[in-house]
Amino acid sequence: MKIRSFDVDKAILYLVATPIGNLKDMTFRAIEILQSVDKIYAEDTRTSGVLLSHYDIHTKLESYHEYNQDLKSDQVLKELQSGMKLAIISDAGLPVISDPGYKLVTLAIENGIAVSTIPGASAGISALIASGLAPMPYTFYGFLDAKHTKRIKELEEVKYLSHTIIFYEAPHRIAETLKDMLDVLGNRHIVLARELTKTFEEYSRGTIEEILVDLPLKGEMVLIVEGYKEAGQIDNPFQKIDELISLGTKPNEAIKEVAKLTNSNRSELYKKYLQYKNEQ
């Protein structure tokens, strides 16, 4: 199914990125798309006045979040469907990406409505091509779980990635994200961006240890971390097995491990290794 964005006489739902520190950062174009259309649906009213007024834009303004996402969404398709022209922006960046919105991108596609990005700032890729990591490929991840345990199994998850990837973290839980990491990980090189395009924009540099040593605890944070390094470099998964196996490893899990690692069916791999182990 084809759908035009452009057609000016039907309904279409903008997504629209908003300056994610500096005002001056808008778009000519999304500032001409926010006084054009019928409504502009904001993660906080608050936050999204200032920027309009900045901009002299006077479009009717109303709350989406996550509170009442699942209450507003039938609203804002009954609007798509009666034919609005309707924008989505959040706090600060791209929508949809660590913001709401994604449900109402899925609504409007189902049912036939066109869906436009007004595309800007995004905090993440400003972060990474800044870092001096690896910029490609990357893995962008977002928020990790704010509970310690299920912080932990997802670093678990994304440990043998060989892709530079990227978080974003609350200053409050700054450190012990990184202690987590720290445990999960190793002492990975990283970059802490804070504050970005604001005044005190700051990049702190370094092994996950020393950037502990001095941690800036203020400021919106993005944290680019460094891929696994020996992913791709096993010559022979069996020994790698073994390896794990004499550091402490359970023989489950270190078959589990190596099959990320190798990108290798565990089922497949736990039968090879049994039958490396027979004619030893």
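Predicted model only: the values in this text are computed from it and were never measured. By rigid core we mean the largest C-alpha set that fits within 1.5 Å across both forms. Numbering follows the first chain given and starts at 1. What changes on going to the form predicted in complex with S-adenosylmethionine:
- Relative to the superposed core, residue 254 undergoes a Cα shift of 2 Å or more between these two forms.
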Contents of the next structure:
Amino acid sequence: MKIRSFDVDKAILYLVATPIGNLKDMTFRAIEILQSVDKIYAEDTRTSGVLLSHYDIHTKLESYHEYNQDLKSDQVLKELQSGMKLAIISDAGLPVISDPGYKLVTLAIENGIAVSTIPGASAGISALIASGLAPMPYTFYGFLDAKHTKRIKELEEVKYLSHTIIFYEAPHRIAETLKDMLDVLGNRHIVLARELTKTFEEYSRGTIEEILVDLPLKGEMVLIVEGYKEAGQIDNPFQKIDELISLGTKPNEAIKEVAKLTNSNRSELYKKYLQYKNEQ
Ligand code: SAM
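The form predicted in complex with S-adenosylmethionine is what I need now, so please give it after the form predicted alone.
Below: every chain and molecule of the assembly, starting with the one above.
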């Protein structure tokens, strides 16, 4: 079934991206749409109120969050069926992505109502592109479960995935999550991207063990984790050593890690690596 978003007279549900920290990351189109719709549904009306008043948007604002979405969805659907144009926003980034909205999207689609995306910032993909880890293929995981046993189970399910994985995590849980990752996934390369787009944006790159030594415990954070690599799967061990060093691993650690991954003798690998560098 084909539903067009450009039919100006019809009801439509807009999914509008908002900034993830820096108010300037708001698109012209997002402002235009939020000014023009009949109503905006927001995860937290107080948080969104600040953004909307900054951009002089005075559209009616109502809450739609995790805890009232079952009740509110029927109301939203009725409004769409009556011909209203609505927008949904979350506290930050894209609605639907680790935020409410999915239920509304499916309801709208099932009822033949147009859904349109107004793109912009999203923490996960923004962290991925700056991480220096393989950008493709990737898996967006979002939040792991808050309970240790469930989290371990979830990590076991993704252990052999060769994709780079994007996780969201809260600062008060980051230490335990990283320790669980170390136990289940092994000492992988990770990037902890913090406070993206804000004044103190920061990337910590290294192995899980290295990051745990000086772990930042504040701020909003995204965790990018390299995918599973089978022993012997590395085509060029010297390039892999260079890649690890460029990501912040100490040279002797990089050689140790690649020796382990390729099942080779560490000092032999070191000698060959030096020879390779000399010939370059
Ligand atoms: N819908 C949002 C998106 O598109 O990215 C994600 C919302 S989720 C409830 C909030 C999580 O996103 C935070 O706990 C953190 O993991 C991540 N996040 C949001 N803003 C961030 C930022 N500025 N820097 C790093 N991580 C951020």
